[in-house]
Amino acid sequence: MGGRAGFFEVEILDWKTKKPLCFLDKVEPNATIREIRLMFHKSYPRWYPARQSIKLDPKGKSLRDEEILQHLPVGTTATLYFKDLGPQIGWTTVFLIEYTGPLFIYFLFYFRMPFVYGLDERFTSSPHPVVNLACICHSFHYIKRLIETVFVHRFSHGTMPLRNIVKNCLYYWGFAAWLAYYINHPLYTPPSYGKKQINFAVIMFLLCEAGNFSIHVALSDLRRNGSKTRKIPYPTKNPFTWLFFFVSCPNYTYEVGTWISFTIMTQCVPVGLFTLLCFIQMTIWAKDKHCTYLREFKDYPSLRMPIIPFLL
């Protein structure tokens, strides 16, 4: 079965059973993987492009949408493998669901709904100003995230598996309820060092939030024209982006800093535990992204570390 002059023939097999699923004839040499996904979708409407993982090897990595057929290590008769990723959900929708939950869940405890702490009138409000401040900061953080989701973020991957939304929501919503319960509890005690500790934490919180937002805007500007091509992010005239001189993922650095400041502000163990888990997860993400940068760019700045300058 030889390829016709000027065209490729593409056979798509099931990645597990190796059963032939589709044969595409007269495929242009400059066709992208995205275009091949669309052709495959015409034969199998239930497998829309976002559900498809197209690979050169059954156990290999998925090919990127922008990769071109004639640049792949295949002959004029190419064999590709398909894996169903399952139902997908858009990242914008994911973030809106994940971040809206903690915002409203926190209010249930802040306003001390009767079913939370009981009906005793002494439990209807807190005498500690830091409790009000914590609610403002927590709300500001998630409102900022929602605004960024709608107006700032540009996603390299358009979707994620629908099944993951339950796990993500349990994490964000569950921790929001846990830390809100203790911060707003009638028996809550304010920080040991009083206003000095609280004021220091608020200043740190605002600086980290500003830094996080600045990094997200800088990263978004790299994809302003809709391109999904990865580029090296560099510092801009905005001083908050100068952290790019030292780390690959300063948005994670600032995010961890935000939660450290919230821990200092509230002096609450559940907040500290949440901060620790955030740091562990973001370190994993930062290391992965750092390795990707090093692999894809030979001229990547050697001074940069994944998340903590000079250390980690």
Given for the second form:
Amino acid sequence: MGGRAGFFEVEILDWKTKKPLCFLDKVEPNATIREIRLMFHKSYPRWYPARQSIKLDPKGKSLRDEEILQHLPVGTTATLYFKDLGPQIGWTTVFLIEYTGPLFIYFLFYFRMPFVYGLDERFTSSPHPVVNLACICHSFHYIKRLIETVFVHRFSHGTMPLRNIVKNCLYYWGFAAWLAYYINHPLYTPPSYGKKQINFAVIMFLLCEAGNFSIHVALSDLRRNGSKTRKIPYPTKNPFTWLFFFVSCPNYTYEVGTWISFTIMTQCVPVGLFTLLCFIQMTIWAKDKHCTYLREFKDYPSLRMPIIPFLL
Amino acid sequence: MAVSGSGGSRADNGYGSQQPRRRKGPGALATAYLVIYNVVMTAGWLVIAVGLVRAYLAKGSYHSLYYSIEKPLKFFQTGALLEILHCAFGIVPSSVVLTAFQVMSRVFLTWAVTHSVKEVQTEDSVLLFVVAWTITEIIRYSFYTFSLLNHLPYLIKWARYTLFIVLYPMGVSGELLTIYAALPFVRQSGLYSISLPNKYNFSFDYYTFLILVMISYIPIFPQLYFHMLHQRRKVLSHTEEHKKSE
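We have the form predicted alone; now please give the form predicted in complex with its partner chain.
Once more the chain from above appears, this time first in line as the rest of the complex follows.
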């Protein structure tokens, strides 16, 4: 029942209803799943490749683009299952939206737009230098993130589901508004230990930002040749990367450090709460990543913890 | 919602969240502990029920009965916090988050509203939710006890999955009315509120917070109520089929 000599036939069924959706004949044996996705897209224009999950088993994992048809455990007539992942949005786009929001929202409060603190306080500025410093640091942080998104990060998955972005934006933008409100408030109280506290915080902030950037560059270099496979990251000549001796995800460690320093700088409870939530979220991500590393690499350095050296 | 309801308001399959069925379930020691826990809780809420009845008979009216059961109510409702740990340690197959949400909302109403705002303790709405909670919890805890002992009378199962139809709205009404009654006193006394300027650069308005809590009932209550109705159909019809096939 196979196709013409040498060629494969591919039938694609809906994963839930098992209804046949598409039948491709005369498929090259060395065709990749990417090519099959493109062919499927021709029959169903609204299901662009990024939202197609193609699998061998209705409840199984999605096949990667690079997989080759004849290397899969299928006969010359292959049965594949399709699941719609929903509208997708590229990671780069996601990050650009998520990070531009807080940047501009903070400015609304810093420049005291009339609707924020009332008409009497509109466009006034704070007498405290730390408020200006906080604005600079906050903006620097998000501009750095935007630059990294465009020039540094290399993503293993191209896209994420569109509905996630509403949730994520509410979180990032909402918190940015909440903490910006208090820092730029006319009744803001500067830190209790004055200049000592602020200077300490600034130094810690700069070190953590430099550290975070170094790690992002190091991780990006692991994928310099465009490969999507995972490799163990190692410390380089850059001292900031020496944290790799002790943790799997030093980028998260430095990120938490940045927010701790911002909390100390502004002495503001909402910032502290945001820092706590960031810490919890990043610990979960770090533990996940750490487990993945341990699973994939038998020779993974045993001294490393997920996010905090020796502890967590 | 604060009224856990006598339905499957936990993320269980409707057969009782503490029943060790398909999964390995809790070991013998955990089962023994859970039986004791559920028996103690059933007894506790029975004490509250009896206390209410006795106070009513003694006073001749149903006003201000809160004071006669204040202490056992606080004790046993707060004790329910243990159920979060049961889920966290896996001896009960329910979602930690869902259980935490339900228990915390009850504890919130008991301590942060009724206890903290003394002026509402004489409101009739308090009696409304206390009665709803009492009947619900007696049925729920005895349901769990019998399930753990693998001897569940149909009456208890029926009660758990039917009485909620009345008790749940009753409890929710009592809760909402109580919070509403507390509002002016919170505004007046500035309870649990902090305003600027202060060295923590933080502000919190408990009055606004309570209003937001009341608003949150609007999306949450219908969802939980219909979920329990759905569970009811599943559980009680399944039992009917079982009976027919015997």
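Small disclaimer: the values here were computed from a predicted structure and weren't measured. Numbering follows the first chain given and starts at 1. Rigid core: the largest C-alpha set superposing within 1.5 Å between the two forms.
Participant: Spell out whether the Cα of A134 moves at least 2 Å between the two forms when the two forms are superposed on their rigid core.
Facilitator: Not so; A134 is displaced by less than 2 Å.
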